[in-house]
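One chain follows as structure tokens, the form predicted alone.
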Amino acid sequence: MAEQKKTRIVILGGGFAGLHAAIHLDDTLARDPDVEITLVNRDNFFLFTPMLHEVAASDLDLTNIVNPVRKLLKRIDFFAGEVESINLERKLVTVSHGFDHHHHELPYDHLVIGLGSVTNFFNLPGLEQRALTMKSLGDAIHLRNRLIAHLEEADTECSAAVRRPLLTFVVAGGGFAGVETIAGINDFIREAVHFYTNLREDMLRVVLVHPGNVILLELGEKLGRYTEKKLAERGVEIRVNTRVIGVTDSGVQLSTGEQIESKALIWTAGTSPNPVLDSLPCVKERGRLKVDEMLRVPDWPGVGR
């Protein structure tokens, strides 16, 4: 008798969607021995990311925010590895891992795709070479080395006349990344600068940049501006209508016309679907694959979002 074929599930991704979803099957259907599922994911750990900003802080060891996926999973396989492509007609996803990034074909009977976003720069001239971004554990380990750095270098003799753009730091985008950010930094810095000799706190200069009339829009003008507030309190420079629109060697060029003298930017004013999404032959609104109710990409059985 010939061998019953496994039902596949495929879940690409391992971001809060991800992963609750592999997390519920790991304890229903994947009990089952007819049904095989596989994660896809480029890191093998779940990131907690509205804590990334602690990390870049030095609030929070990296540790507290992240737990391996292996050891989340009893019963669902595990990939680590990039997605390269989704082909809906032939149920195939191609992903590469290794050193050699090396390419593999996944097929699956269902699949869930949950990859989430990338950076959007906007074509912003010199932005993508520049500007320093907080979407991974990479990119918080990267700041607050970063943050250092400045602080070790503008502290040197020798730096005295570039203190000024090293010792300036500007954050663009003032939602829920931004400020948490931009509080985390002004916050570390403000301490540091106490244990290096040459520097002085009045020398620091934290701005927040952002495009709409208030910050943290998403939970009303009166709580945005009591968050300005207290943000200026602690001497954070606010721009609202204003965006940024280039970076150069010399600093961060604003829509005002105004340049600020500036050696950080930190990025956290966009994003965008994953670009694998773009090839797909699937309805989509600004980019995103557009679902049901029951979050299933129409004319496209057993595929979900």
Ligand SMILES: Cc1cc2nc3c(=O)[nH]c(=O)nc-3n(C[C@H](O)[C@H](O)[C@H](O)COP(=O)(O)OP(=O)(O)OC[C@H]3O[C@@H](n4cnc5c(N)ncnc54)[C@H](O)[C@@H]3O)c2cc1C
Given for the second form:
Amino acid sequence: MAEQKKTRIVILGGGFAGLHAAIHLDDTLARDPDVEITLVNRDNFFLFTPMLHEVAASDLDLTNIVNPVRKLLKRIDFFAGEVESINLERKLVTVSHGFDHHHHELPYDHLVIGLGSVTNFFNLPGLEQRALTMKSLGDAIHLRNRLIAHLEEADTECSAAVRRPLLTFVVAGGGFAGVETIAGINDFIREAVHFYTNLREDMLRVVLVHPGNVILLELGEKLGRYTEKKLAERGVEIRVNTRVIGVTDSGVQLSTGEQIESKALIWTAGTSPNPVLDSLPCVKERGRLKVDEMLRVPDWPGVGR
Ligand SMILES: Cc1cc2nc3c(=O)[nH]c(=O)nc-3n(C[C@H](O)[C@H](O)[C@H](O)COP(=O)(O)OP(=O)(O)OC[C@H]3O[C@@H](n4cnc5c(N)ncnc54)[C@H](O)[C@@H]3O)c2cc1C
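Taking the form predicted alone as the starting point, write out the structure of the form predicted together with the named molecule.
Shown next: the complete complex, the earlier chain at its head.
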């Protein structure tokens, strides 16, 4: 007797969306022996991004904000790999993995796309080469190391003109990522500076640059203003209605014409949809897949976001 073909569900992305879908299906559909579910993610851990700044600011050890995917899922297969492309017509996902990045094709009957977004520098001069980002675990560790390196270098620097940009930190973007990051790094460097004999707290400068009228608009104007007040009390300068328009070796240029002498720009002011979606022949809104109220992609049965 011919073996009955299993229904294959493939979930792309192990962030909040993809992992949550996988955890839900692990307890429901995955119990059905005729269903086979695979989660594909670049890393074999889930990263709790809202606490990323606490790793950058040395408040938490990195193991506190990562959770191994294999430990979280019982009945779902996990594939650690890079999603290269999706072929909706042939119902195939191409994934690369391994040290040689060889390719695998994963066929599906149902597809969940949860690949998140990527950092967008909007082609602003100098940003891609010089700005630090805050999206991955690697970014947070790199930022922490950079903060410490700046303090070390500034401590032994005799020229005030060279020291100043080393002790000036600019964060672009007043959303969750930018506000949490600036609050974390501000506390960190203000505490750490006391361990450096040649540095004083009044040498530090921390600036948040935000294009909108109020920061953290996601939480409403009242909470945004409250956050601005609290950050200012802790020594953070806030520039609203201002954009970063470029960065050079000597500093950060703002849309107001001001130039801030700084060697550290942290960019959290732009994301764009995952480039894997670019070639998909689906209806999109500003590059994002358009979905119905059930998160289904119109015209492509079995595909959801
Ligand atoms: C520093 C920071 C602080 C934040 N704070 C808050 C907060 O306090 N509150 C809040 O509501 N939101 C916050 N956010 C936003 C929140 O993290 C995002 O809204 C959320 O992560 C989006 O979930 P997602 O599943 O769509 O994407 P993601 O969480 O980005 O998940 C996408 C997953 O897909 C993987 N992936 C991407 N491309 C590929 C590929 N080609 N192949 C394989 N895998 C791939 C990624 O590695 C990732 O695991 C913060 C974000 C940051 C960066």
